[in-house]
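Quick heads-up: it's one chain on its own, the form predicted on its own, in structure tokens.
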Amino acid sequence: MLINKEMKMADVIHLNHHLLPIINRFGIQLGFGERTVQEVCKDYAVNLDFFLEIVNTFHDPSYFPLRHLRSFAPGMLIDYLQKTHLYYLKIKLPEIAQYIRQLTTNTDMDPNHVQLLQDFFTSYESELSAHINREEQRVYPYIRTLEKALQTGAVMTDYPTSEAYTIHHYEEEHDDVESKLFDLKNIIIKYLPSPVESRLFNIILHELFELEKDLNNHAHIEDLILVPMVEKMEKELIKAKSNQ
């Protein structure tokens, strides 16, 4: 069952509460009353079509409308992806780190095992943060520059034919941060003895699975939607430059 504009936003949360962080990324907060998805999006000045495509992509794993998502402006995709980055860095990663720290005081777990988990998670956190910083500082500004050039009809001399940077460089450096997250989950599932009271352990594992799912969707949007968009923009600007 896909989410549509006529559904009440409250019913969307009842249908799939995992969508709440996704909805929050659009600036939409709880307190929907009886308003529909369309009405809430209008109230928050959110593009309804884009909202539905993103939410349904997370709601239904088999739903990934390549053609429709590629019809949106690159800047709109980047705005959403940047909000997702903030969610990872400011909310999700600190939450998981706090749960891991609680293992020291709230369980009978061996402190050495807790330290092992903390060290591995800190390493993963640093790797993901570095990956996000590369996108924020280099990739996204580059894409916005291309988009602006196409909108204004400008023909710049330093891109996209410059050897300094193209989207292919991004594809090559787009690290598989998901693989290290998989290793982190396996440490908990396979190798670390569970404390007698395992609820906190289970919460950490649940949060890691949620983060993994979110990251996979994030990567699909970048790799299957954003990269082809940028490749098309680069070709258009190369053609415009050659026609000067």
Given for the second form:
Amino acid sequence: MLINKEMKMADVIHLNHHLLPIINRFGIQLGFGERTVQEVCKDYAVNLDFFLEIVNTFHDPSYFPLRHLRSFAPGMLIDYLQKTHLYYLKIKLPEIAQYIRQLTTNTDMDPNHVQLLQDFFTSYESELSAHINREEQRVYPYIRTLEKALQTGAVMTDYPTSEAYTIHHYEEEHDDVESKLFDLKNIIIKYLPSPVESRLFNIILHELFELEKDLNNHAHIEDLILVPMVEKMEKELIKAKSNQ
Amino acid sequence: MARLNILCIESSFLLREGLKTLLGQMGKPFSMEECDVVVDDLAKVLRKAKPQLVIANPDMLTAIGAFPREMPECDHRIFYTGLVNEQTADKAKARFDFLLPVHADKLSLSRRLEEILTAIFGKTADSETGTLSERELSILKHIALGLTNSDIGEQLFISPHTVMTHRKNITRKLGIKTVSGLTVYAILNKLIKVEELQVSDRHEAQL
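Can you now output the form predicted together with the partner chain? The one shown was the form predicted on its own.
The next block holds the full complex; its first chain is the one shown before.
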């Protein structure tokens, strides 16, 4: 079932509560009353069409908003992706790290095992952060420059015809970080002896699944919407340059 | 495991969708070619779909005589499952390898499908159970210690290509893809000690 503007925002959460962090990312908070999606978006000055495409892409992975989403300004998409990054770095990863630290107080767990888990998570954390930083420092500024060049009609001298960074480099960088998260889940599910009191273990696992789902959606948006969008801009700029 | 190609000959959309749902819950990858009209030339449809399993409504197959079990175009045997109800004649039933009573409850349908898939594929192979062979254990140990494919190949007198094949199998059996993940597995299962790891790290740093 697709989420549409006439639905009550409260019903959207009843339909899929995993959407909450996504909705928060738009600055929207709980306490919707009887207001519809459209009304809530208006209250928070959120672009309704953009909001609907993002939540539907997350809600149904087979939903592919090709035509629609690509018509939004790249800047708007990047803003959203950056908020997602902040959520991972400032909220989700520290939260999971905190849960893993709490395991050390668990007396019926082998401290060496906790250490192994902690080290593995730390290395995952730094890989994900490195990946995110690359996007923030190289990819997004590059896209914003492209967008500006197209708006102002200015001809770019060094992009994208030179040896500079083009979007193709970016596509290749995905994947590796995903495998590590996949491994982390399996290590906990299959191989790490669980303490008798497994509540904390369950929470950690649950958080990892949620993080994975969120990351997959993030990558989905980047690969299927952002990359084609940028490729199109690159082509337009090359064309503008050759016409000159 | 290889994907199972199924050809479904049944006019009812609901039945076809129901079958797909049930098959999806069996946890075996499959793809289903659907045919919703009466088939006069079965051989022609088979040549196109190349199915391992045909699931068909007996009334929708007009050809008489035995179904073709082998086709020059297919490198596998073709099995037939009949979608039958209380009215289906015994003579029609006899042409099929398996029968699926369409009015049965969900549990019996799932069991029946499981039996059919097992009969076609055989029991789940050892490669799916997660037990590593002696060779794989020894290679895993070397991977965990940070050795490259060619290092491992040299030490065990096998080609780097063979090492790669073993690595793929290890990853599939354990569900662990990265070197650091495999290292954690090796330590948890006491294949290597943490101290060994630090030694090999130093070794690497010296190189």
